[in-house]
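Take a look at this one chain, the form predicted on its own, written out in structure tokens.
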Amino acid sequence: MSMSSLDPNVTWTSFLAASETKISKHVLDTWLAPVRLVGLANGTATLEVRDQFFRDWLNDHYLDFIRAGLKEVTGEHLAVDWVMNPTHPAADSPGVDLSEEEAQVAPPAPVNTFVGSLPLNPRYDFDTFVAGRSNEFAFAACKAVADKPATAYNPLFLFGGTGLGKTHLLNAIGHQIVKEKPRTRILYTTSEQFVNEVINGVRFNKLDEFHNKYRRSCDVLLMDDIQLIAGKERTQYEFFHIFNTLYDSQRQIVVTSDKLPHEIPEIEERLRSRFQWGLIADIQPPEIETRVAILRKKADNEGIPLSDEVAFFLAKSIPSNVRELEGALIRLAAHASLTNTVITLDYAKQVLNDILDARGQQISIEAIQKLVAGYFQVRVADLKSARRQKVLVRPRQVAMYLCRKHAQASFPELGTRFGDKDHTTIMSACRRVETQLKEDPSLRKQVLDLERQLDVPAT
């Protein structure tokens, strides 16, 4: 059956019916049933949701599930695109009067009691995770926690950038514990979900249920994106006491974050220190061999024919985000399937031309200066000034180094762009950073963070 002959409403209804035996009724009713399939064309399923939060949640937690389900219904590999519609029926749920701090994270909430744990993603287990030099320490730490919860590394703090596998490992821990200790009560959630539960607990006088769920009915707590509780005083208060209860009773806590504990702003020091009690394991952008291995495993799982030539091309073109890398493969496969075309290198370049063009645009000096200034909490004018305060020297030198490396600017040009400095000053700063990168772990971590945000190959 051709794509053009498929009715979107019928297709989505068939997808929901097939999903009933695969996920909980709560998840189906809360997250998938409100979605509308509004388009099927050019190898892409267009889904309509009410707002950005809903889209991001589905994108982060159920995208693979949706794509696999649509493939079963349509017989095609489909990319997924999103449109947001504020008048979408799902937006009519009654809201919650939130504080200024907590309103920024919590989604519109139905007037009800607390929902249970979010389901674990069936595709995210240790067998489907590709371990390499960039993530092998975090992988080993997660395996150790899954083998002996609350014995090795409690709490476990997983740190890494977007799209590098933190959520995958968090789910894998849950799957492994369920497999080996079926009676273990695992609670998997996110900061957004947690904040919303705190708000509902206060508003509807249901904090006893909330405390029972997290303090008494939970053996393993898995929480994604813990950095998002920053600045939310009541949420931090509740999490602090939950942490103490679980830790003191030797129950496992695993959290993920895109920042290290000391880098999370507006978080209570007592929480920051507790995150550092156990083990902090970081996940760096994968090296090219690991990226190729990830593509090959994804292609095998999806039944996508992928040559070494195309795999290496994709891995070189998308260096620092595994989610984007896999998304590019799915998009390529969808186009090839619909046009009945063999995936060659030239075909991959043609299909992914818009992505590659965007990535191929040279990073500007201004963009790097702005990013570095924000990262170190100084002004761009400070980077260009002649002031020699210690707090400014490192940011200025790092900015010069990154501009030389990634904006491919000459030393004289950089001298001009950094406040009319002599080009030898720029040369000296770049050499100094290159030398210190080999000796100073904190500097190397800062440069890696910035390169990850620039979305360029890491140093």
Ligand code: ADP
Given for the second form:
Amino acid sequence: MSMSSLDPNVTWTSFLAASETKISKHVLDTWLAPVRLVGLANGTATLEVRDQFFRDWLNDHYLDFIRAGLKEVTGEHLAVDWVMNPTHPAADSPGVDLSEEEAQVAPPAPVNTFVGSLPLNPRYDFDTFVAGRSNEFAFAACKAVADKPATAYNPLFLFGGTGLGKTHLLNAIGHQIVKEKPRTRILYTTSEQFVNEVINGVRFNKLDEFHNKYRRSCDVLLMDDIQLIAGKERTQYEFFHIFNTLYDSQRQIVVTSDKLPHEIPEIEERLRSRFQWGLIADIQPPEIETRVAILRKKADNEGIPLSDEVAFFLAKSIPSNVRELEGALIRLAAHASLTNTVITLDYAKQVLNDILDARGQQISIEAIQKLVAGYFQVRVADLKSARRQKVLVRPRQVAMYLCRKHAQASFPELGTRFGDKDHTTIMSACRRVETQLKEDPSLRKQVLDLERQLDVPAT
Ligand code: ADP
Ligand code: MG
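Alt. form predicted in complex with adenosine-5'-diphosphate (ADP), vs. the form predicted on its own above:
The complete assembly is shown below, putting the previous chain first.
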């Protein structure tokens, strides 16, 4: 067959089909599928890509592969030539438009330049982080990543409830890398900002700039609150390709999330699975000793006189959110200094009562699940799973019982929130706990402990 009779489109499609068994789907999707074969003449295959970056990467990594593959399909030894076309449709996310939700986000000003990465928060480093049993695994994983970016764990997925130190640790990684390898280009951002950048890029035709920033000008990507890309299709598309580029070229990715990958709703499966490639490190609510230590450290740093008695009282009263714990301390210190009083236990109780009142009485299902998981040293995901191990069954039933009792939720809602279970499962769990409470003192103690930590009147 002479070359002139070959249709370039068909040729490339056959090439891709033939490649499927030879390289990973991931490489195929990321690098080869977006390419277009636009010319086949004079012993040369002309490939169109979106930009120089794409061309260089393909040239460096897949040129031989492409030539061998084209030889197989066409029977000819072909030279490869590149053209770049910024409006190249394939590279520009075939069929992935802004979702309704994305389209509704107002473009941030100024619209014609991308905001640089966010500055790291100077207060959040490893030295100011207090490690305890609840967070030492995540702490160690973050340090390992900071010591050896892209070698230890990639990606690192930091998971934990609100106010437990995810943002703090993410910043700490950044600081440590800057200190040890000042030339490393660190991009620290939140997925909220990332969403805005994607939207601006699409709206104002500035995706090149956006791609350059994330794919080329970044050695370490620190992305806070990744769960917020749920349901944002175009953002996920962009993130997916950035992820692949960074990952393939051995650059470090760290993301934080208040949900486990499989709990983030409306997220593409291929992204979810990438989050699981590396290490998932979770942060549990700190145990009381750690909470006291956090308060001590904070008080020392801020020069707040804090007695053991008051520290312990605060730590006991605010179990599951370090941000609130710190907030209470600051508020207490402010009151005390404004009114010229010493922070006594009585005074602390009085101020804290106001805080707790202001917080409202409604306790969320999520808060209870987290508390129970932390208490029994299991994962929230285990509470929602259907696994029947004994060590999981009791925590799960207790969590259901406490949610029913204190979160004022219906059985069907609880069913949904416990991993899509039938409402009868929840009903029988609650009934079972009620019966056992009468005969099992250890269960009674556990439930009482938990209710005390929830700061609800025990019954
Ligand atoms: P998250 O991002 O998980 O919601 P943050 O990282 O914003 O939580 O933490 C909330 C506040 O609590 C921050 O001021 C942070 O410094 C502090 N904090 C959380 N955990 C710790 C800890 N283990 N040691 C010291 N401070 C902590
Ligand atoms: Mg945060």
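What we label the rigid core is the largest C-alpha set whose atoms superpose within 1.5 Å from one form to the other. Residue numbers count along the first chain shown, from 1. No experiment lies behind these values; they were computed from the predicted model shown.
Asker: Following rigid core alignment, is the displacement of the Val378 C-alpha between these two forms equal to or greater than 2 angstroms?
Answerer: It does shift by 2 Å or more.
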